[in-house]
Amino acid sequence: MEIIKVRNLVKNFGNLEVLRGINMDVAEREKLVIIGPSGSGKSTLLRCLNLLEEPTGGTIEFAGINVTDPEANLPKIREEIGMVFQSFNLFPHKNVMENITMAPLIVKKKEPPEAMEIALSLLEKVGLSDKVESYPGELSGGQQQRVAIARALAMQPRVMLFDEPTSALDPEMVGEVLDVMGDLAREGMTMVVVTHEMKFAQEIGDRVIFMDEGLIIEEGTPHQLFAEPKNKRTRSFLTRVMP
């Protein structure tokens, strides 16, 4: 069953057409990976899914609700769509525990003991149980990104969006973040991932979309897209980025 339905999605920034009529579905428990060159509209598409960017045209449905309807309860919808950004976006003046429990306490009105219990279990999941009282500035980039993942999961979302979560990391830290994402995928989390990590796309994705110039050029299983791409633009891109 589809949890996200995108129909004829258009996004313009002034005269610049960034998304030019995107149609896309995401099934529950599906791991959808979006690849493509920089400037192809991948991150804008992701940010439209929870209306961090307001679409110029078209509709987006989440769990049967039209999120592009002006009457839609956006704060409530966003509770169910976790997002991890490339730049971590942690609060630098709050420690790890405070970063993770802040939204559950304020938005979900959780009691502090329950919020802390959830945070501790998530820190264990991402391998950072010993960093409860650390501040973001005391952590490596990979550790900060793992805290950001735990923070998004603390809201117990139905879908996780990842916007190039490893692109700001040193190469040796990329693996630790991808390992956490791989664990999430194997547990059945619905995920939409924009990434340049082709090996991750091949191993974790149920379906891969290739975007270029604001359009979905090709989509298929990882094998179809990486081993047997049909479109010459897909082939050209993969030739440049694959080892």
Second form
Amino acid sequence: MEIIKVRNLVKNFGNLEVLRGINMDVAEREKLVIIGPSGSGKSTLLRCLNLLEEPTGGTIEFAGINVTDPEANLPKIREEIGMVFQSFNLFPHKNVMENITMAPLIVKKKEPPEAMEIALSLLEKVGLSDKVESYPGELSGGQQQRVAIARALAMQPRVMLFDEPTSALDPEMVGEVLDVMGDLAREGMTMVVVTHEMKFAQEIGDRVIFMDEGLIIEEGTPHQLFAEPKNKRTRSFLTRVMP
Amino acid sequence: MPNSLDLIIQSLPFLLTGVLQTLKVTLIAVAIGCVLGLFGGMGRLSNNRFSRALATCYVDFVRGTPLLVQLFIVYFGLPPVIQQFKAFLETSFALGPFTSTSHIPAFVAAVVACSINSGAYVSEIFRAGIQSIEKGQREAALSLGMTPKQAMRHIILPQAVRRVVPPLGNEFIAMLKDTSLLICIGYAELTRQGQLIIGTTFRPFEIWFAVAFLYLIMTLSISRLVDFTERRLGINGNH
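Can you return the structure of this protein in the form predicted in complex with the partner chain rather than the form predicted on its own?
What follows is the entire complex, opening with the chain shown before.
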């Protein structure tokens, strides 16, 4: 069952064509990894999926709903699509507990005890039960990103989008975030991950897409893409990132 | 003839009535100005063209004209217009009769003019404050399913308010000093009271210095208060 269907997606920033006709499906429970050089449009593609960027052309369907329809109820759709950002974007004026419970309280109108219970179990899952009262500024980058993952999960989304979640981290903190993402993958979450972590892509990806200059150049299983890349551009990218 | 110190001490009770009036007008004007400024600032950033145009006109007009002229418009300019409007209602709609005078009390004119003036400056302070919050904050809020209004109210404004405390403090101080212009409509604020005392004592040097000193005490107190608030809100920390 496809939960996301992208057809002929085009995105221009002024005269710059960032996405030039993307067709892509994501199946339920699938882990799709998007790789490619910087400026290839992979982050833009991800940000179009929950309409943080408004597509210039084409359609995006999520769970049978046309997201690109101007009448679409975006907040309602975004409730079901969690997103983790490169720069964490935790709310600095709120502590960890408040960061996680805020959206369930405001958007889903959950009762505080229930929201807090969910938050505590998520914090346990990401290994930060002792940071309930901390503020984002008191946490390391890796810890902040794990809180951000818990915050997105608290809305109980059907899909999780990861936009280069480890790119802003010091190398020694990358592992702890990837571990949490790996756990999530094994639980069966549908995930679309833009990343430069090739080892992670091979380990958890069901399918890998290679993008360049606003187009999908090649896609396949991790084995097909990493071990037997067909396209010249894929090969030259892989030799550069995996010497 | 009393010596300088005695003169100032004798004048102090009278000057202090002026201090009270100065503080009263400033506090009310900045409070109303903050409300106007919140809407003005959000209007300037609105996606709605009408709101944006309205807010821009307001800010441009008020910031581009002297407070003294604005004060004259309210105090001297409006009463004849109100008078004509009343006459129009009485003759055309048989409403009224209204009170014959359309004089606006100096206090009301002072508060109206100063509030509108302050609101324009505060609009720009809030606009800058809101714009200073990283784009990612709004995106994170939206991605969690918040509406743009909820994101503004729960995520962006609370952070912006902390950042605008120092410039709001400056606006408070500027407004406090600007209320000295109210002397021109005869409002009994500090400068006016000083002028009145000089009219009877003929000692401008001592009195103007006393007046200046009283302003200084007020402005320095506000600065300290702003510093304190800043520390309480942890503006330089992370929360």
